[in-house]
Amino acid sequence: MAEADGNGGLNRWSLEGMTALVTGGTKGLGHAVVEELAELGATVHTCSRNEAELNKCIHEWEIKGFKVSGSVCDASSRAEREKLMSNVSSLFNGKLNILINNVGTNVMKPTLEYNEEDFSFLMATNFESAYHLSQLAHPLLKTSGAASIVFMSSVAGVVSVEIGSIYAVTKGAMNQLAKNLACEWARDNIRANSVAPWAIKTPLAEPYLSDEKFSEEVRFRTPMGRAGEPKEVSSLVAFLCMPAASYITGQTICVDGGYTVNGFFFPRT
């Protein structure tokens, strides 16, 4: 692994001069991450299945002065993932500093009600996409000389949360993949970490947080007494990509207001 000062002269608290791919960057956590990385100086490429949504976001980012481009891509499709990485390689001259595997979705059912289609869809979208994109990105990440992969996981991959067993399995797999890649690819100067949020105010979480019972449970079980904001996750993602985090790899870091350390929490009065 590269020495701590082997960052090409980059400011250790900046992403200036770095290139990044963020999957699913037009809404929720992905959108927050794109903006965070761009604000810190990175040149970012993102993707979405929705072309109109992608174009709208890119236009807004251009107005803000961010260096962000985008591709239409269904990350659950192997062929489209290969096309995406080919585009990224061409755009960034065969080098990539940052890969954020953010794409994810959920179908919430009791375990006995899931069918084969549900399983295949969630595994392909949440886990297979991250696994394959990491494989495809490896040559670009290695060539950059100092690279970071961040998997957008969930506390559901760390502890039991009643939001669907298949979703939880995909997130647990992401956490383990980060550990394996951290060990396998350290020699290539590639770090890999996993970020595991709890309830965050995103479009994916909105149906749950709008449910009064679930929302009350979040407040009761979370020591900080609230759901999180996307920026409270994107800041950690950005830090893990900085030269300042050069000795952090193979970790699963929860961003959860204390949820996963709460054995039996008495709410504040």
Ligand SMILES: NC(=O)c1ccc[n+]([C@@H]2O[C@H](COP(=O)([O-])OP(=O)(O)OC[C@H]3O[C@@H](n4cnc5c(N)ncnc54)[C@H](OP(=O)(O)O)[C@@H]3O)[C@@H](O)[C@H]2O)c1
Second form
Amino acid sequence: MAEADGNGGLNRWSLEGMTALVTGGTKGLGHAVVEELAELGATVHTCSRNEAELNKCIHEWEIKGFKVSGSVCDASSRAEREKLMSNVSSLFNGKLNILINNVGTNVMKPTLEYNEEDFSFLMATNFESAYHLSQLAHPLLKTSGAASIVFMSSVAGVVSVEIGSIYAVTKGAMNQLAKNLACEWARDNIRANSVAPWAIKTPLAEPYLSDEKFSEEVRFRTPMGRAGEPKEVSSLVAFLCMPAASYITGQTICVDGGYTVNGFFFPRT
Ligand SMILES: NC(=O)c1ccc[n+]([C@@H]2O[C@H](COP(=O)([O-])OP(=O)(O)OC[C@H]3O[C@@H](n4cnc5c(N)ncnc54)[C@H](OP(=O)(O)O)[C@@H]3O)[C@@H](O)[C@H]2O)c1
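Structure of the form predicted in complex with the ligand (previous: the form predicted alone):
Everything in the complex follows now, all chains and molecules, and the chain you saw is the first one.
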């Protein structure tokens, strides 16, 4: 049975003493999550494909006093994921409290224009990576005694958003996976949740948000009238990993300025 306060009495609002793996931590949401978790006391390992950028980030985090290390890893490759988890296991003595499946990208096309390559690329990067890393992390998460997985999903996995049907499917699959793992792994004291952001100012979203028409749509359709900041997502991710969130599992939580609950779009003045 999953115990209340399964974190052995650690501070409910802190991540002190915990270990975390955040995929894709050099930019955007992953970068904000690494900083948020490290600020709250976690020892973090992250990965990305660009070694120079990874080293630069690690150096900056060192200066800030954060405990962050990194591996070059293409999360869409099965062999590289296995190597990554083996590094993490050695680094954290076989124990991991937090897995943040953040890596993801998009190729935006109408459904009839997608080809086999687009399908495999998006499935491997966005969904298969998160699925397989969760499998690989399971023994480490279980051994930690109190663990949490967070999937970086999207509102596109909750409602229909015209940014590509394959992307949407990968995010919908993540939301369902969080529910299944929440039920399957509760007995191992592992919680699993999905965080579903709307438009957030990151390098991935920059081309869309710098398009005047798209940006105007965001302002018009979002009750809060603006795109979000990475820090507005990383705070929820961190909360879900805390002992304070010990009874929250299997949920998909939107961070969207009200976008998904806005049934009637009224022009903002
Ligand atoms: N920004 C938004 O509006 C928004 C909204 C909803 C959901 N999301 C989701 O949030 C997640 C992060 O998005 P973001 O906007 O922060 O993206 P981003 O700005 O493009 O940053 C992505 C990060 O992941 C790394 N990365 C990308 N592909 C990788 C791979 N195959 N293997 C290892 N690392 C990889 C990148 O570094 P390298 O390129 O050097 O590998 C970078 O550090 C994604 O899952 C995305 O779908 C974003």
